[in-house]
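As a starting point, one isolated chain is supplied in structure tokens, in the form predicted on its own.
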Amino acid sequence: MAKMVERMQTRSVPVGRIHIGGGAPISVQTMWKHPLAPVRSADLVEAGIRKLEEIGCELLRFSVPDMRSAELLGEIASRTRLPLVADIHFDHRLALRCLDFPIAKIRINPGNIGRPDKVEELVRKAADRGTALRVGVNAGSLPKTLRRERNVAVAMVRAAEEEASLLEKLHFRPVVFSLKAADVDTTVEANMLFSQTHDYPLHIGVTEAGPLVQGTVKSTLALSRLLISGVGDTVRVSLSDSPENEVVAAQSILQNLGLRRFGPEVISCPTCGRTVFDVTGFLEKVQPFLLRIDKSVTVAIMGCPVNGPGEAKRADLGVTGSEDRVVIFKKGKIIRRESADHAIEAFIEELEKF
């Protein structure tokens, strides 16, 4: 079973309030979807890292394309508890505005930072600091000298291995990896391949998975083998979909393997032609509720008689009904019956009594 998983022997870095890697729980992260510069105001922005703070993430990226963006990232990073992560291409001068501020870490890609000069500089005021570093090797941004290699993942690991001797020769320790492709295989054996010989901590996921659907189900593939070979420090979801999506589904693969407990388990009926209860509706309307609380409780939605009463004795709430009526469960007996337009109230009311 996962839970008996024995995790690889990692190197503790601290970023921010969390630290990846020497046996913290695997954290959960995702990314800024917007452009930062055109934001004329932080607020707007701390409201979106509230509402991600709230559903459990534990760690958001932002990218910094520009000037603009470092600065407007660090005036956020002052006022927000959550780690900030800055991700920065090409230009590593950016990097180093970034470092002024209290931002967590500091993401860069080997393929395209520049001269191992360049990475000195940021390494040494990282240092000075006291901020961690993410070198994100990506299968398709390799450095120009590994793009010829025939195994790809071999190729990732290399690029890797390069930017560790840099790092080692530089005595800087506080560094998590992520080597990721945009397919399950080469990412799950880059990232073995990289774990059996090195101590730093990974960040683990499939790049430009895809949409919500397909994106979900591959990283699952990717990072379940991973997790359960014990490999794994951090985790995201990377899919063309919402940052909310992204920090649930990564929840979901965490929970259901054992690793960690993020609030409720969910069972809900997949709807038929013998359903009687609007589950879709009921769950949209309650989800942002579910999300947001820490209880480790079970709880059943269905839509109709043939699994419901059974599913209901097995959780810790149910709920069911009709068009106008609805019943709610406690390990299977009930305990309200509500009028429609209550049941969101009522069904809310009976799971805060837990």
Second form
Protein chains: 2
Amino acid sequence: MAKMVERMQTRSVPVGRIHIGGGAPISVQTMWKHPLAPVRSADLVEAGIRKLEEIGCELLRFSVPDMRSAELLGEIASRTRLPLVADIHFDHRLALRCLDFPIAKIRINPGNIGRPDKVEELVRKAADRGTALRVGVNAGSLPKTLRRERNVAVAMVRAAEEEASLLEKLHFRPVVFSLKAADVDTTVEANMLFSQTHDYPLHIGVTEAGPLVQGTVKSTLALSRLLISGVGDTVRVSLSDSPENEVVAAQSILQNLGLRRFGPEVISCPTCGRTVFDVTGFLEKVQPFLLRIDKSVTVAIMGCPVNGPGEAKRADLGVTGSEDRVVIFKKGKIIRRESADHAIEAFIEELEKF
Amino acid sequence: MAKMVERMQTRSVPVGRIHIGGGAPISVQTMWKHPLAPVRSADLVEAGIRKLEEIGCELLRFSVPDMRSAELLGEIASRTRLPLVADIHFDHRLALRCLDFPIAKIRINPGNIGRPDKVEELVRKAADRGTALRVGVNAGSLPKTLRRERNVAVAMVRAAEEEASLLEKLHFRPVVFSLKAADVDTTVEANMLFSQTHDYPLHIGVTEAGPLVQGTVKSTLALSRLLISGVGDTVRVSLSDSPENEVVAAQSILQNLGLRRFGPEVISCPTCGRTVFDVTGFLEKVQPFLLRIDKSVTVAIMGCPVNGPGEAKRADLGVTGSEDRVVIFKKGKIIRRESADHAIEAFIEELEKF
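Since we've got the form predicted on its own here, give me the form predicted in complex with another copy of the chain too.
Full assembly next; the chain just shown is listed first.
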């Protein structure tokens, strides 16, 4: 159904090597979860960035709470092609410093900076450098003047509009907005409302969504409602879990709605008392590899050689086995038998033939 | 929105101490993932059952591929109040043996049993014993006669109707149906179609949904579409992961749609470079406890004491801290400061005050 989604028209905002809005593919982003300041060398962070990039992360945000973090992020940004985002609160000097580096976007709310001359200094420099901004409104930290509004979604939209007016006065256009709440209905309502009267691209997500499973459920419910209505230009799933799982969750939502394709579609049996093949173990081993494959194939990982190939006969490639042997099947027909030691190798070999 | 869902009217099927259909609360179920046959004593299985029951699992299914498993399951069923389901393929003798024990439901497809006298023998005994049946149609194992039908959802409904007619001829009424496919659209379409013309309660789920994150996304998309249309009387989320996570995912879907309430609503921050409190670690330690609390409260677990209480001010109870100290807050106001050693204890103490 969602394949026919007509997306809301938004302005195109260049963010490093990608665009957000204006019909660009809906991008997937996550956030670095450790402080930068205690990092002695950028090498470790860069290894983490490569890993995220390999699984399909398209935009990565870092908290920049101090000048040391700004310097280090600048250094890292000079050495990667992945668009990096600096997340800054209140202190416009941190943003000014970030603008000296190839940082792709800065998340900062002009309303929090204070004096208008400081806002203007920041916005002029961002315009000179061609750097995008994101304004992020969160239901939990609305300006005092709006806290009496009974409808939280309406208050969020007003907060966003106040921020927008500060930037519009300065004729600054490359801005992405986000309006996040910790519950599904408020998040959906705020974004739907905002998108009806503004052409800013939307970064969508539920904030503080919770632990892995609950947070994935909540994010799927909210984001799918927005996405099937054509709302949303970039996605962040916020989990109290790893950035990798945030990326996989966001990709999975977009893929199942037919809006993007990231790697193969995986069919895997939940295992039961009949299972003789270690589905979960095989999945874990093969998953990092699957995520690097940019092919439109369906892969099945099944628990038993009796029903496995039959149940998964619409899969392009599948695997199942007993404890020491595996069978590899194509469209439901067994094509190879291997020892367990060679299972992954053989499976990847067949996958590469596609 | 979903709080106003009008559920499809279905017949009420008694399954052990619960009912499925007829307006009963939508129950959560999962499946035991290990073979029973090699189990020497029922004790270990019973410990696992207790754990699942504690987190709110309401129905538990076991594969019964041989007579040894049937005997052992019977023994276990005699010693637990949790309704247990025997999953049987082809061999009606296994089902007959299970009917000698207090097993709450048998999943078996009459069409697979073969001779009509065998079907009749099974159905008569189930009727005598007051045991419910579930007929489970899977897109991957449709009868040969239906495989040419282009619309898989339509073929699934026809397969279900063929099974239904076998039971209706014998006037057997306590039957639950399931129609599962590995993709969202087929699963939704088959269940919507079936529910329009039949009053059998529906066990809903996506089969072979995949690994934890992807499978949770796929299941949330399919089940939410059905549930907001009023379709579905019991839920199984099938993941290549633990039964515990299947239960939590199913509960989370129902809770976020306003259809059931299981324990507190958890707000937890995704953590970032500003985080000074181990959100994930605290969550892991406190989660088993949270799941046992049958209270309508919102709990927040936040990463930093500066923004945490403010961001989570709508939470009934929250916690955050630095490495060695925690603060506990109620509705955004700090009410206690404790050493990290006493954090969980103090938190649970406050939770119990509600």
